[in-house]
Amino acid sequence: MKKLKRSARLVEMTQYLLARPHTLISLTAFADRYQSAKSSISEDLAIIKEVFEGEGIGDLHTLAGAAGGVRFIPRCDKAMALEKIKEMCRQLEQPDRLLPGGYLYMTDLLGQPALLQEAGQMFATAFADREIDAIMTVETKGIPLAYATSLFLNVPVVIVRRDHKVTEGSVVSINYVSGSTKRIQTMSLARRGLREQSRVLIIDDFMKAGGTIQGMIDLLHEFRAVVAGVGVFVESGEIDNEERLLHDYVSLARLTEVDLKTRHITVQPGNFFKEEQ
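Supply, in the form predicted alone, the structure of the chain whose sequence was given, as a single chain.
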């Protein structure tokens, strides 16, 4: 690209880093791209690092040595994120969102690009320090959340299906027991969809007892994969601890009270915000 003035170079470098999270970029690559000396590039990166960390955008890690460079790790400011989640909780408490079985209608929220971006950044912050090769979710409402998270972690998304599609080719299928309804259900994943021994982050939109997520964990065992973490958008707080199949997870919101008669709903920030509350 053509040689830029420093002010323009700073803007372009910032955009370049934001678009490539968790990617190691060498100083040589920057120097060649902007036709500038490595010393100038280092000074620019120091400015960007100060702004990123000061504004809670993320960290800019520097790796020394011939094979070194910089890597942008997106993060969110938890205090600011908490305010956004509290607003979302207020929206979820609207009585007309209540569905049979104590579930909440969330499809409209999960269709808002700004909210998805914020949720994805929160999940990416929660699991920023873990080695992750792929993100897994089950069709269909968890898909937008998974892709929003993948943009900040820069890893592919793997979609588990409840019905086998011909276009998926050979698949691995398992039966699992729903934690809340105790019904036997089926889920499947294409054999080509995930490399064996991958480290996988599971993302889901709603967790009641955790049966669906436990099913995905069991499915990962068939690929000899490792669960790197579990993130849920909303968890149900009305499930007894003994009934819950999963205990190690990160939630953004928690459904704590549902009164089907009065249609009263209480939603609070999830365990991701424990330190901030």
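Okay, that was the form predicted alone. Show me the form predicted together with a further copy of the same chain next.
Below you will find a single chain and nothing else.
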């Protein structure tokens, strides 16, 4: 790369760091890339750090010493995030979202790139300090959320299928019981989809009793992998605590009330915001 002026270097470093979250970049690498002294690079990083932290973009962790460097950890500002989630809850409360069976139509929201980016950043914040090798979700609606989260955590996504596909090679399948409908279902994952011993973050769009997520946890056992965390976009609050199969999870929103007669829906911020409320 040709030598840049400080102003141009700041622009370049900003985009470089944003594109490489959770990646250690050595000061030497930056100094070589920009043909600049490490002291100048350090000053640039101090400026970027202040803006990123002030604007709710994330932290820059700097490691001193010979092996020193910098790591960008995306992290949202909880107060800003709460405002965004409240706006999303208002959208989810629109009466025409109510579908037969008490389900909520939210496919449109899960297709909007800006909203997905925000949700991904929130999950990445919730699990920023966990050691994570991969993100797992089950088709279909959780996929964009899982992918948005993967961009901020910089780990691959693994998609569990509800059927066997010829293009996956040999698969591991398990049966599981959906907690709310009590039906037996099948899910499968390609044998080569996940390395053994992986630490896996599970992401899904909706959780009622948690049967589907419990199924994914059982599938992880088959790969001798472990759960590093569970994140759901919306949890249903209409489940008794005894009925719930899963208790350790992060939710961004909580469906607290659905009245099929009056079509009144109440959605509130999830347990990710517990301390803010």
